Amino acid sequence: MLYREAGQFKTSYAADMAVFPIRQDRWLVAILVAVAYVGLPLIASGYLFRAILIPFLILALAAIGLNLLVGYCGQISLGTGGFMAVGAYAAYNLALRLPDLNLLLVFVLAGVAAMLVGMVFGVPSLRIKGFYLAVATLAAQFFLDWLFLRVKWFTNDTPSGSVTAPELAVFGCVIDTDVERYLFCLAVVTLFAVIAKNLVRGRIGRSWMAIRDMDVAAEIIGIRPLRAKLSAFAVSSFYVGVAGALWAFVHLGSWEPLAFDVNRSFQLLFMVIVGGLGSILGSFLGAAFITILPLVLNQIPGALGIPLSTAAIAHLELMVFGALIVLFLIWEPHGLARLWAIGKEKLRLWPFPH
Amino acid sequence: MGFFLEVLLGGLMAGVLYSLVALGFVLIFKASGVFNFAQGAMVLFAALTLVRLMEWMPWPLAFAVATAIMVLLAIAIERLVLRPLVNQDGVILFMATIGLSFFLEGFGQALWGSDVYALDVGMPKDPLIVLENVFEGGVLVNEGDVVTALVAGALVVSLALFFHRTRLGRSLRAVADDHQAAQSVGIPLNRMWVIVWSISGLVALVAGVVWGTKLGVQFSLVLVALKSLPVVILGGFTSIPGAIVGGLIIGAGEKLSEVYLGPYIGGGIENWFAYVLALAFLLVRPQGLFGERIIERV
């Protein structure tokens, strides 16, 4: 009932293949869109903001950036955390060395830096796939852990190795409360979002998943393997890069080469399995799952009346994040934006499932 | 002279470790095609339970224990996580190894708790100094990583031999090569991921003794693994002689760049060395030293 689309008629490709060619989609994304723009800042608190909104947006656009390697163009990456940390650091020294540039110039030189690193590690791409690739990017990940804790050069020669961003300003308005901090992620995260959505949906988008389903065909075929995985790595480390930098500057403030340890690396990963491998939508829904987890996991065990010590809690979470994987893989590998196009497709039948 | 070789010895030594908890890697993946990146979770759980049953019961008992826990471990293993995603490709197991990975750390942990744990067999830990007639100084060894070696040696062999020369390795080779037309041919699928996930409970068992005495049974050993992994990609995933050779190839290049490069660009280059010199193998040899050769048509 909610879906039906009796009187919705296409009288051009580009309207058939719209991004959102149901109506009742347009509305909905609208909404949504008003509400994170408008609504949010009116009435969320500064704790919902620093805790849950910020993160929940810098994570996502990283998990875009995963998911169009992993999920586009089936290329394993466990270097996730090692790419955005060559954005922060990236983003910190030109702020430092250059501090006249303009800060949007600086987050997309960072996304560059990252790019660069990027393809240079995807390179081995091209022999090896599969397993052999998740290993050789966490040789990526463990040189940049590395680089960024011994060459002090990076962090400025702080003797800690923790280094703090710059005040955030962009063309004279300086960036300080959440509600601008907020707004500022949110406004990247929207353009990025769109841009990924028709990349994957034009030609380079289809050559990654090409690529991924086959490579081998896909080269019979004429899709050139070098292009597509390098472009794939270009990109895809270029999200990463960013949110990197974003994830330096406007959540953390301060950091150390600490913040983005393997460990990083395997939340990205988490949040595009749990949130659909190949999906833009799953990339948001898997990141506010593993955002809002840990918190909720925090909060049962006190609500239901049980005392846990904080390490109880650690390994809790360990399990359940475990347990969460396995499961999702073995009822929906193809994680919550599935299971949103199915409940889409119930609603578009209701009440009348025949 | 002498204090090259001592470092050689050292990083030879080292490798042994390293290429015990690669043995559990490749023999998972020879025989189901599985690349279990739990085997690092597996080795803490293994050492952790052993080091909490030694405080009910001796040793040999506990390591009785300890090796039957690691079968049902096995056993729940092939029915939750394996018989629903049979058939499924390569990439979704190992992300599913890689959420086991995750619910074993917690898992352990939760259940026998995350202290630094003493572990003590009984292994000789006394400094022995050979060949001190030839350099001057002597060459400095542990008498522990001698035995270390031996068990890893023993270990290597009698696997092999199992692999190559029995029924049962036969077959669970065939596994690994096409699930679908081995059981087609009548080869139980789940029988045989029970057994070789429990050989490789074994073998995490194994290692994580011996790095249990090393550096005490706690969290940090789960990061072992993840150092062998360039270990088995170097050695190349289906072969255990590869594992022991890259293990060794490893540990000496680890030990010697790190003494002898580290002074030039910055210490502790022994986190990613292993992984980078895996990599540079890789683009000449994508297959590993002695894997076998993919080949791919449509």
Given for the second form:
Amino acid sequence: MLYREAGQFKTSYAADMAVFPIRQDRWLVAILVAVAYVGLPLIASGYLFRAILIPFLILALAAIGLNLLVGYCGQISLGTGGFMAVGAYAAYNLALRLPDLNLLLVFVLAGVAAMLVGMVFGVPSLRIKGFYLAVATLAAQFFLDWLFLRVKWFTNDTPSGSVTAPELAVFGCVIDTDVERYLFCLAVVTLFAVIAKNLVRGRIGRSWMAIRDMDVAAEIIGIRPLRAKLSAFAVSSFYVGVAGALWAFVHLGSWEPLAFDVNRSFQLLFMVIVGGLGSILGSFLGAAFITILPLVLNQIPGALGIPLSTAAIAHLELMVFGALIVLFLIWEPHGLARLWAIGKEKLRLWPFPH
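Taking the form predicted in complex with its partner chain as the starting point, write out the structure of the form predicted on its own.
Left out here are the partners and the other molecules; the chain alone remains.
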């Protein structure tokens, strides 16, 4: 009875095509936005911003980008960490060599650089698919790791390979406190999430889904696989590149190439799978699951009064975290987004059983 759309009539084409056609969904989204923009900056601590909220937002943006490619277009990629590195180092060199460039434009150009690299490595998708494409994108990850580790121009010839982001300032306003960094990330992620949601509902998104479901049939009805697959790689890499620039500039501050190694690619792929393939909401849920769960597992032994060393807690955290992911995928292979959809279907009838 709580989630009941009976009586909510759509009297216009715009109402029928709304992103959230049900009134309860609009209320829920409005409450979440109000909490995110007003509530959390007032009550959250600095640790919560630095350890959970900012990493969650940036990784959610990267997961959205990967979900556009894997979930909506069906093109698997294991090179997401490398594309994040392209965005991070492109933003670093742009800010270093063009210091008068606006920070927002730096992030956009970093995304464009990652987009171009992603399109280059997306060309093999025209001839290969499945596990073979996964191996090709994994090779892109290794190549980009080697590039940023060995070619010193990208790190401004620093001996250690570690670089430091410049001061964050947009239109003369310096972004230095945790709240300001959080709100900056939140604004960027909100904008990109809205764009992605509308993109997948339009002609481009439908062509991606047609390619994902059956590429031969899609080609017969007039969809060009070249344009659809390369556009998916381009948009996905742009999102991931912007996320890489945010991760480096806003979250890390200083970093080295290992910050974007293959483990980052697998982490993002886990977020997409656990959250739900082909779902923007699933990208947020998966990022929250992968970001928050290790921190919770790390605190459980101390909360229960079990004396364990830091190393033992770290090993147990990895073991339990891996086991939970396996059990969760067995229990609900369609991800957290599917659980949310099932919950809404139950609320349509609650408290009645049928």
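In this text, rigid core is short for the largest set of C-alphas that superpose within 1.5 Å between two forms. Numbering follows the first chain given and starts at 1. This one's a predicted model, so the numbers in the text were calculated from it and none came from an experiment.
**Report entry** Is_shifted Ala311 between these two forms (CA, 2 Å cut-off, rigid core)
**Finding:** The answer is yes; the displacement is at least 2 Å.
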